[in-house]
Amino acid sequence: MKTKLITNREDLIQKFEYFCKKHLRNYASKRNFDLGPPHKNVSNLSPYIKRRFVDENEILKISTKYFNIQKIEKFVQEIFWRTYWKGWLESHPWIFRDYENEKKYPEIPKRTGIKCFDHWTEELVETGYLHNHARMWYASIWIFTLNKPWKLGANFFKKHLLDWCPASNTLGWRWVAGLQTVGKYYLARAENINFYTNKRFNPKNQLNENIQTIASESFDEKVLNPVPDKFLEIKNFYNPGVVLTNNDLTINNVFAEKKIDFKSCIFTDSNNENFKSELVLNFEKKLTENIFKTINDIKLISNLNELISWVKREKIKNLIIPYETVGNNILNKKSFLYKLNEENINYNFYIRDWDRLAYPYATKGFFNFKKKIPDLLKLNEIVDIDKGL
């Protein structure tokens, strides 16, 4: 079941161009079908967008070479879903803190006799990926049929998913459980699975399809501003240093496009990644190697002390770090920031325009957020402001 993972940017963009030519036209009608690996009816871009090995602007600008934005509305919305989840969690960080209280990581589930569930377990562990519809079914069976805690299931995904995102994973599991939208849960049904797997699976009489009660919770917290009061305005800082991390592996391009001279490094810290499967770690290592090979004079740095030494050696006075959203902390740590202050090094967690513009609209439901997508497309110059959509 193992599939070859692309870890070269040129190959990835070429593959996406092919997807646009062959499959994007039918994306809306076929995207909900889990036809099994290699899932040709969806883009498979999520592991790369998660780390911004390619970014949202780049993907949408490629897709609009082939289709008017209105013709690929569903695809555009799927790109924005991850942005929405991240923005929502930024304004509700206590939700993630509550989830993080679950420190256990379950072993690979034993075979249950539910053929589809057992297949998806195997697919996830071997490939690091599940179709989005399969993730919903899997979480529902985990919670309502197998009666397992949703947080343990979320941790199982966290360990094995190539595209694990603190926001979309946590909030997705909560949504299935009936916690994200109070009173509304997602129930896996055999008939639905049979149809959307093209009759590959039909767990008739194997699932709990009659839920009487669901979990509930109560938080007395105030919704926060999802965007920092101050954000970095790109200008010609004196001797800036740009740090690439697994939160953003192409942030350097933002500064290169402005023709700003800067030093750059890639920061990888294995101490932050002890929960990840070997498959995920190897995937990230190869992505980093590709970036390292394609950028001249970039340094590979593996710990905080080494990063401090690089900053001092290069006499960097303005350190630019990718903005770290809830659950994505790599460098936003008191001990590291204290050292920067001691060395009189200015630092700024740079938030991309894509996020800065979108997050303020993500504090409520996706329906309200969706109304803002046309404006966000214009502001990000995906579509022409004068010509409209």
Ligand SMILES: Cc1cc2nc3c(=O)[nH]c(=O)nc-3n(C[C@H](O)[C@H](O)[C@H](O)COP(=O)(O)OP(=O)(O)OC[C@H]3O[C@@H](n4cnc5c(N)ncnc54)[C@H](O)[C@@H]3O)c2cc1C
Given for the second form:
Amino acid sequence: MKTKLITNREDLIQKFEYFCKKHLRNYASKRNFDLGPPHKNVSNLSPYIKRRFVDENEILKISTKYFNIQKIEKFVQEIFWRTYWKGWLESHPWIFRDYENEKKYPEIPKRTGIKCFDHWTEELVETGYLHNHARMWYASIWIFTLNKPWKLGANFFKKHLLDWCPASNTLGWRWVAGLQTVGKYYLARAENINFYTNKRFNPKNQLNENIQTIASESFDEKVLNPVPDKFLEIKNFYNPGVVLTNNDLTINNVFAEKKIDFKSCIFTDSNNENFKSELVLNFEKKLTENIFKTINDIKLISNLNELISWVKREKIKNLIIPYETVGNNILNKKSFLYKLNEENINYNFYIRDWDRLAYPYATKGFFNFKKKIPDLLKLNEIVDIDKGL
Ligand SMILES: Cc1cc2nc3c(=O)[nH]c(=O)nc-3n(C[C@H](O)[C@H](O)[C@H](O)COP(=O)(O)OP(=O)(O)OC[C@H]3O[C@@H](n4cnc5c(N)ncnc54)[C@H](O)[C@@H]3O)c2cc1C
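Which structure goes with the form predicted together with the ligand, now that we have seen the form predicted on its own?
Up next: the whole complex, starting with the chain shown before.
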């Protein structure tokens, strides 16, 4: 079941252009079908957008070369789902802290006899990807048929998904479990699986399709402001140093577009990575190598001391680090910041306009958030539309 993973931008954009020409037109009607790898009816972009190896703005600009934005409304909304989940978690960080208390990573589940579930286990471990519908069915079977805790399932995904995203994964599992939208849970049904897998699977009489009770919880916390009070504006800094991390592997482009001279490095911290599968680690290594090859003079840095030496050697006056949202901490750690302060290094966590403009609308449900999409498209200079999509 192994699939070939793209790890360079040129091939990725070429593949996405092909997707636009061949499949984007039918995305809304076909996207819910899981026809098995290589999943041609969806974009497969999540491992790249997650790390901003390509960013949302770039993807939507390419899409609108082929279609009027109204014609690809569903795709645009899906692109904004990640933004919405990330923004929502910024204002409800205790939800992630509660999930993070579960430190155990389950073994790969043994065969259950439920063919689709066993197949998806294998597909996830071998390819690092599952179709969205399969993720919903899998999580639902895990929780309601196999009676396993949702947090363990979320950790299983966390280890193996190439696109693991603290917000989309945690909130996706919570949504299936009935915790995210109170009283609403997602139940996998054999008939629905049969239809949307094009009859590849039919777990008739194997699933618990009759739920009596669902989990509940109560937190007494105040919804936070999802964006920082002060944010960094890009102006003509004197000798800035831009740090690329797995949170944003193209942040350098933001500075290049503004014609600002800067030094750059890629920071990869292996202490952060012990939960990841070999497949994920190799994938990230290849993405990093690709960036290293394509940007002149970029340095590869693997710990804080090396970063500090680089800043001093290059006489960097402003260290720019991609903004770290909940669950994505790489450099925004007390011990790291303490050291940077001790060395008198001036650093800033830079939040992209895409996130800064959208997060304030993500504190409630997606239904309210999506009404703001036309404004956000305009503010991000993707298209100028007055009415809804
Ligand atoms: C239980 C569960 C766990 C999930 N865990 C993750 C995760 O760890 N990381 C992750 O990126 N997505 C997660 N998702 C969301 C979704 O399944 C994937 O983003 C999607 O399948 C990626 O495939 P694609 O790129 O081909 O999507 P496409 O359908 O081509 O969509 C285009 C892009 O829109 C975004 N997107 C689409 N659907 C969603 C969604 N439901 N939520 C957030 N963003 C979306 C992604 O960036 C995606 O690349 C999860 C969903 C569920 C139900």
